[in-house]
Structures are given as structure tokens and as C-alpha cells.
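A single chain comes next, written as C-alpha cells; it is the form predicted on its own.
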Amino acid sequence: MKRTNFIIMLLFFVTSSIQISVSQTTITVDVKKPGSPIQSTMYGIFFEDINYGADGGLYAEMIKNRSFEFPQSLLGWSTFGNVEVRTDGAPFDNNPHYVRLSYAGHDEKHTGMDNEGFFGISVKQNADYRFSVWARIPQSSTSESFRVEFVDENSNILASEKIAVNSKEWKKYQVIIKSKKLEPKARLRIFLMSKKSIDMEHVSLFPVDTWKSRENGLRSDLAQALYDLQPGVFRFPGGCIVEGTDLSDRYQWKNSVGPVENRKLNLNRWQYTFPYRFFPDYYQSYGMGFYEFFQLSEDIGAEPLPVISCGLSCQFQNHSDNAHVAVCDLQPYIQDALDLIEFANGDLTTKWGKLRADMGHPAPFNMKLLAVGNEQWGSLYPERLEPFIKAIRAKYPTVQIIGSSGPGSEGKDFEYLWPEMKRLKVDLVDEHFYRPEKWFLDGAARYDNYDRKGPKVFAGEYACHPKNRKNNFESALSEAAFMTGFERNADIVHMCTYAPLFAHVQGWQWRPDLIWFDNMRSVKSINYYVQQLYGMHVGTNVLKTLSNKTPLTGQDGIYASSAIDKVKNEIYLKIANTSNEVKKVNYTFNGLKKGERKGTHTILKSDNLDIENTLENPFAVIPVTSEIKVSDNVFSVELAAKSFNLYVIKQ
């Protein structure tokens, strides 16, 4: 061969990898005829009291067993001198225990107790915190006090303040505490100045700096984070809690609203579900209830969307039909449903209505949506199921009741339940799925062929699950990815929820989450930025986007979709790469009048598919904008390998 001739050849062989390296892929979008509308509910989230979620976590009490009322009573204290557990003549029926500090019969000796919090107490140095505690004096005096203190792991003393108990009568006292000091693992500590006895009932520390301020509120930098989301609706109190271990351990909404003091406690079943994550304070005091969460719903924009038991206890830890109610005793399980639309939506004339006005919120929080159980399965479910849709249909019939599909994505439950929704006439079936990264990525035209006749689908319950169960880019890719599914079948998909939402670093028993934190930091998750797109971003209409007249479902690597926001005039095209190759893509969109637009490009994209979002290392992978010009109705891009694009084009 001549060495011109080899040159050639070469060249030839050396061009044709430079042009298979960076394949082209060209896509149409058809703005001129947008398509079904995009439900402003399509974006969502949802809550369940797991991995400390709400005590320790969400809800911003810092007292663990506040009342007294854990099995044990003192678990979470630590006391000194003379203290005593009592239930007679306390302040509050549902929970009747408190504690009588007395002299310790020595004045060098001394009463009084440590609370340990959740994981510690994380107090910040000059920050506010508000001591609150229902207090009286036993015997006759006309006044007797405690201080009040945080002190470190060494027992070094960093706030103190001193609290006149002044009555015989039950009232509540408070005091606004601030550390001298940052201190992550500090305990509140209760010391008895007086030597006649102190009673004390219901002891509470909350940060001032509150989500809108509240005294009974929400962690402010988890509840800013949720709002950040954006979310369309908010599903809440769980899943798996809603039906208890037993019928008892139920969520019961009407234990978790009223006066704070006075909300049951409720054993939770997260508790003890996977021994090697057990833990035995793990309890839920309601103090975050049903009423904060249709007021959390309100404050971040949401639909709330309220889960209620249908009778059945959990399938997973009962094997026997005994566990569950029989559907002729299922009324008072109806009549809660009843009176939970009534808390909801009800004038101050009814019962539940005049209790929501009295807590503090006269006007409705116009709930629409209600669920009937969560992951239940066989013919347990439905004949359960239809007692309910007859009597919520019978007096609100505009609540859309939404069903479910069982425990999983597909198999005999999955199939045996999405024909019995439609007979039932449900309007959405809840689908939840954990499933692997290719479950994911081979899944994204899962949608495509569901019966548009029957009811729609709610994604209650899904997140891809790595092997090693991290947060790490790839699962969040291959959501991302499968989420174009959820986009482009908008007239079949109407609401999807990321699960679960919280998990605390030292106390979680499920994983990956959405956000994680200790005491005192937050940390978003890579999967949370690909919620958050998507819920900054969801527009009024589909728009049809095809390459070879075909959806983009993974050929090539390539996954995509393309809305419109006639509000705004925005077009929204996200697009993910899950190849190992950069992609070229050329846009052309049909109906798109000539002329140079402005617009950005979000990218979210690593060469380490395992790395993630830590507390140490929280911007890890985040995304990152740059400002866009379009020309005309062509638009070119290069899509970086393993990433995930949005493209926000003003018309």
C-alpha cells in the first residue's frame, strides 16, 4: 500500500470515530399545536414520619418526651435528686403523666433533670429559644422557682434563666433562652432552686427563628427547602404509618389536632421495622398535626392531599384477617373520613370547622383530594375501598378520591388492583415503585399505552434505588430521565411525589431520601435539584416532541420532553444524556415565529455517577445556569455526557 493511500484511509478511519463520538440526533417540537394540559398538581411531594422526620426533624420541638407519656417515662431525661413520675390531678387528659420535683433533703444537695433531645440539642450562639412549660406549686406558698439552663458534654454551663412558678393552679410559663456559645450536643437542663416541690407537665424548647414565626412551628431551613420545590401538591401523613402495625398504632388525625398539650402520642411503626436500624425513642407526639400540615400545604403553594386509613393494618406485618377491621364495622373509620373533609372545608358552623377556626385558621383550606389507604393489596382492598367512595361521594362528591394500586409497579397485586380502581371509578390510582437505575431508564414509555379512559395515575411513592442506596448522581440521571415519561403523558399522569423526604444523618432507617440533615445543617440531594427543575418548570400544556416520529425514550441514550407555559410564554425542553458520549441535537420547532429569543441553559451533570450531596460537601453536584440565544425556529446544542439539560426558551 502507498503511504498517500494509507494517509487517506487513515484519516477516513479517524474522521468516522470523530463523527460516531458525537452522534447527531435531531428533534421536532411542535409548538404551533400544544398539547394536553399539565396538571398544576403534576410536581409534588410527600411526607411520612420516617428517619425522624417530624419529631427531631421537621417539627422544630427540641424536648424529646415532652410529656412524659413514652412506655418509659423518663426515657430521654436524666434525673437528679428527688423526681417523681405522677398522673394524679394533671393538666391534660390525653396525657396524664408529669413530674414533681421536691427538695432533696440536703440544701449541698440538689433536684432536677437533663433532657438529651434528638441526637443532642444544637443550640447557636446568641440565637433565641423559647422554654416553655406547664407548671404549679403542689403546696401552699406563693411562689417557688427552677432554672433553666444549656450546658455542654462537659456539664459547662452556656444559658441560664430562672422561672417564678407563682400559682397553685396549672399555667404556663416561658422564658427565651440564648446560648453564650455554639454548642451541636448541648442538654437542657431543669434545676430546682426552691425546697418546696415544683409540678411540671409538658416542657417544651423551641428555636424562635420558626418557619413564619410560629411558636408551635416548623424548622425553618427544612421548610424554606420545601418551599423551594415549588411543589404542586403535598401528600401527607404517610404511607406505611397511616396503617399501623396493629389498627392502634394507626394515624389517627383526630389525636393530632387540638390544643398541642393535650395530642395523644402515637407509637411509631418505624420504630422497630428494621432491627438494624432500631430505635426505641422513636415516637411521634402529633405536635405537627393535621393542622400544620394543611397550614404547610397553604404556605408552599400545595394541594394537600391527606391519606386516611381504610381499615386494613399493615399487609407486610399481618398475615391473619383478624388484623383488619371487618368492612360491616368499618362506620367509625367512614366517619373519620367524613370529618376530616369537614375539618378541611367546613363552615364555623360544624363541629370540625369551628375546631380548625379555633386553632387559628378561620377560612377552609378547600381540600380536593383525599386517599384511601396506602399500599393495600388483594380483595381486602376494594371491598373495603367502595363503603368509603359511597359515602364521600354521597356528601362531597367534587373530592377526587384517589385508590391504589398496591405495593408495587407491576405483578398479580398491580394487575389485580387497576381493573378493580376502575370499576370502583376511583379518579386516580396511587402507583409506588423503588426500583433499580435500569428499572428507571428502560421505563421512561411506561405511560405511553395506559387506557385514557380509566382513571388517572398518581406517582405517590417512587425514587430509584442504587445498589448501595445513595443519593448519588445516577440515581438522580435516571430519575430525571423517567420523568420525560411523566411530562409527555400528562393527560394520563397527573400528580407524582419523590419518597421519602427527610432523613436525619444519625437517625434514618430508609434510604436514599430527598434531603438529608443533622441538628443544626441541611443538605439537598442531587435528586432534590431534579425535583426542583421540574417543579420550577412545569407548564400549562405538553408540547409533542418526536425525533424519527418517535418519543425520545432512550434510543441513542436520549430522553426527552417539551412543555409550554402560556402564562409565562416560556417553552421548557428537558433533556437528559445518559450515554457515555457527548450528543449533538438539533431542535426545530413547528409554529415558532422567526426571530432571535433569549432564554438559559440549566445543566446538571458529573463524571462520577456515585458521588452525591453531603453535609460536609453539600454543593457537590448542583445545577448551574448560563444565559442562551435562539435564532429563528433552530435550535443546536451539545449535551454533555451523563447529564441532564433544561433548556427555558421565551417566546
Second form
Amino acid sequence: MKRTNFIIMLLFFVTSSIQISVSQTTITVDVKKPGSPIQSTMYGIFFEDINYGADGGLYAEMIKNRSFEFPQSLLGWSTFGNVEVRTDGAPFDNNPHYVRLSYAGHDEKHTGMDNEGFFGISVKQNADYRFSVWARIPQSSTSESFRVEFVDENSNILASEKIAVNSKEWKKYQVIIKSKKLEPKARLRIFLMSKKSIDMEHVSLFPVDTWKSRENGLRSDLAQALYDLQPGVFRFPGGCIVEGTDLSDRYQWKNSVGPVENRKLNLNRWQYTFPYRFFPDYYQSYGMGFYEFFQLSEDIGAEPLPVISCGLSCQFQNHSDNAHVAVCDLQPYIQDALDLIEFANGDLTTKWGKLRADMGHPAPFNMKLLAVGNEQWGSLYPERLEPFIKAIRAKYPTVQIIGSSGPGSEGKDFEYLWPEMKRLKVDLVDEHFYRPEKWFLDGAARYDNYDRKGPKVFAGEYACHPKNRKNNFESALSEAAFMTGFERNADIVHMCTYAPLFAHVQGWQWRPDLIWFDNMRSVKSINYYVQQLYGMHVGTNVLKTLSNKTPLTGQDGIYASSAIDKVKNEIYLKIANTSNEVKKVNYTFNGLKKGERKGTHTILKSDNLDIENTLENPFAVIPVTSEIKVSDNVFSVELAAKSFNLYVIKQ
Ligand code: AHR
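Moving on from the form predicted on its own, kindly provide the form predicted in complex with alpha-L-arabinofuranose as a structure.
In what comes next, the whole complex appears, and the chain from above leads the way.
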């Protein structure tokens, strides 16, 4: 090598190594003057019965088609012997079908029926399950019996209990049944023992161990996962499911309350939305309805945020001339909205407040938020929203109303609807964005220049969608980086909810999702842990966090925001390094008194951007926490490449 070339190369190495050593980021955090308040509703959850999120998921009922109301009355059941579907003298008006089990015609033959459950009935060894049924004996006046059994895939009987039905009137019978072994794919069998008939309706099976041990309960592991997110707000029940493919199958909250046996079955639009993930047995039993929603909101400490139909059926799915209700015919829809507020908040002298009390909750649920419409667009929407707003404001002026900005994060519909929402003076505007990594990484400053005078923002559905639609690490890191923009703009962004929440590994229609499960296990995605880190460290006020007088929104791959919790006396530094290098960051805290402080550092990181947490490998990437010390008002850290970091400093 020539001497001159050697010198040039040497110079190159020297200058590039100098560059590495000076590649430091200096961040100033203004602790002296805490900024805008952060709403307690800031980070929340959004639930929709998609991916078997309710029936077959969070709602712990294990029997599919328990009331024989699916259009094919025996879907989910296989019968043997003499079983007849009937409607005469049914006990529940809204669910008119029931079955009659009668003598098979020969003493050696048998009558009965098996239920397949949701992707099987998964029973644990020696755990208690509560079987219940409404039954009567139509012919005899004494007592007739049947057995209820768990049967495995090889027809072995795992549990068997006898029930005697002793009345001609419909009555509820129940028994606790336990399996002698664990069986993920059991069936529930009903086996007629008598020669006389028994009529049956609302055949139900729940684990005794439900969330808070409630009989019409929720799966405890899934409800616990929601509780552990510490969500500030809980949006329910959707999503497109609110709208209906036709108005007749929109979500009508009144069908979801009252005795569970009499709740009217509804179609689930996710049954057929994606023909390549078609589930002909997907319906909504409404067993987890609006009462259970309010109750769960209370349990997990989240503000309930119901969404109701605005009289538009799904604009993606329905293009017929009479798809939507005419504005002049909206009154019943508006009344539904007003009645829902009464159900949540009304006292016992009101019709709907009394129903809530009769269901077990005399105290009001103190609902403060209501969304009207989901992903609507065009002038059809504001035309319908306006009369809702007038009626709600007149009767319930303190309820905050949420309007929609359409299905997209930008574009024609979005541009049209935001000014319309301002004109109508909604309190918050719901934005939805399911976008790729780059959109999230490029968009961390999205809210920095939003109009501060108009309605606030509710990012009501969002998730990073990688090409392979996995809940991979890269998507989680992109969301974490983007969310620093939510926090920095907490004066205008008041709520955000990742979507969708749940997915059954065998029954999903939409990916990615926050929590995955099968019948026995559940796994928290890496995205879940991002939500949890934000949800557990909301803070009360934003702290101005600047580098060279500018917010960090991706310069050099770094995204940062900070908050203070004035009640807990804690400072939260959230910082993502999306680059491939370790980054040195020097924080200076203006206004922090001298002294040594303790704290923690929690990191989510991986070298493998495509890795995900699965049922088989649930802890592939999870937050790891270590202790830190902060001396005086400076704090230097090294951010691992591809990492999201949370520093908690105790003041
Ligand atoms: O979250 C899944 C769906 O995405 C919601 O139902 C809908 O609002 C959006 O299009």
C-alpha cells in the first residue's frame, strides 16, 4: 500500500472513530415547570367480539349455541337417538327454540347430544365446572333423569353426573362436574337415562374459577391480563360490530342486558368478513353484554366508553339504497343512546337504572363518555350525528361525546370529517390507524402541530401492521416510539386504545392483536408490554423533553418523552432507540434538586425484529427491570440498539 493511501485510510478510521465517540444525544427535561396534565384515561383498551374475543374467549361460557338459536338450530351439537328441536311453550321469549330428548325406541338404544364447544371443550384435571340447564318434564309428573358427561376424543368418559328433573314447569338445574384428567378437546355429553322425555334450554358450562368467581363470568386469565394493563379507559363493543352489515344486526345494547337466558342472539359480522378466514359458527350470544362491560370497567379501574350505532350500517359492507336509517327516522336510535346513559347512571326510580340495580349494581356506573358511530364517512355521518349531539347535550350535558374521523389516518374522508367534528363541537375525535412500521416511525410528530382549540384526540384504534401481520418486536418498538408523541401531546391527545385486543389462535380473523389465547393458555404480545409500560407509568403532567430545543421524534433513531407523577413523586423517562447502534444519551433535569435518587430501568429489546411471543414461547421478549441511581440533575445512559426504555426516577 502506498504511503499516501495509508495516511488517507488512517485519517478515515480516526475521523470515523471520533464520530462514534461524539455521537451523543443531550436531552434536557424541564422538571421545574411540569406541563400539560395527562388524562387518567390516556392509555386504555378497546374490546370487540372479533377473533372469538367474547364467545369462545373472554366470556367463559364453554357451550356453543347453548340456546339452539343459531340459524341451523343444532350447529355445534351432534345428536343421537330421538332429539327434536321445538318452539312450543319455550321459557324465554327472545330465544324461542329448545330441544326435547325422548326415548330412542328400544332399551338398548340411547338418546342424547354432544356439544363441541369452541374449538373443543378444554377441561383441567380436577377443576370444578358448573353445568346448568333449564329443563322440564313434559309428560310425567314424577322425575326423569339424564347424565351430563365429559367425553374425550377417544370416547372415554372423563366425568359423569346425574341430574333429576322433577317439574313440568321450566326450572334451572345445575351440578358441579370435574374431569379426572386434563383434556384440551373434550365434548360435553347429555345422555337421557329415562324412558320419558326431558325438554332442555340454555345448556351452559362455565369454569367455577372465573374472574371474581362470577357465575356468568369471564375467563380469569384474560380478565387478569386486562387488569394488569392498568387501563384508563375501556372502549366497547367495537368496532365494525357496532354498525351491522344491515341495520338489523347492529349491536343493540338493550338485547345484551337482563337475564342472560333471554338475551337475543346476534350475528357476528366477523363470521364472514374475510372469506379466507370464514367461521360459520361465529355468533354473539351477548352473554358478555353491557352490564358485564360496565362491571369489568369498574373492576379494572377504567372509564367505560360505550360506542353506539348512529344509524349507519357498515359503509364498507353495505351499499344498498336502504342501508341506513333516514335522518327523520333516527329517534329510536337516539333514544337508545339516552337510555344507555340512564342504564349506566340513572337512579332506581328510572326504568333503565332499575334494571341495572335488578342485575346487581344499584350504584351508578358513572359513565362519562359516549361515542356515536364507529368508522363512518361522508356527509351521511355528520347529518346523523348532529341530532344525537343535540339530544344528549340537552339531557346529559356533562357526558363527553366522541365523533369519528373515518377509517383512515389521513386522506379525503379524514380531511372532511375533522372540520365537521369541530363544527359540531364534539368533545373528542376518534382516529384509527393500522399502518406499517415506517408510518409509525415517521409519524411521531403527528400531533405536535394539531389545532389546540378544537376537540381532543382519541386514537381509538391503532396498531403497527408489519407486512407479515405478526405481533413482532419491530411493530412493538414502532408503537413505543410513536407513543412518545401521544405523551408529548397529552394536552390534545386524551385517550388511545390499541386494537384489536384478543385473538384465539384457531379462530382469528384479524392480526396483529394484543393478547393471544387458546382454550387453556394465553400469551401477552410484545405490543402488550409496550401498552403496559405506558399504562403503568402515565404520570400526571408532561415534562418538556428537548434535544437542541427540539422534541426527539426520530432524529438519529431516537424518540423521547417524559412525564411526572406529582402524586407518586416519580419521573418517567420514555425513550426508544430504533437505530442499529448503541446510543449514548445525557439527560439534564432542570429544576431537580441536588442529591442521589433511586429508580429503575426497564428495557424491551431484541436483536431479532421479527421475533414474537407465542403460546409455546411466551417470554421471547419481555420487559427486564434493573435498579438505577441518579446523582444530582444529570443522568447518562447507554441505550441498547433496537430498544424501548423506561426510566423511573423516584424524587
Ligand atoms: O379492529 C378491527 C376493526 O378495524 C374494527 O372493527 C374497525 O373499526 C376497524 O376497521
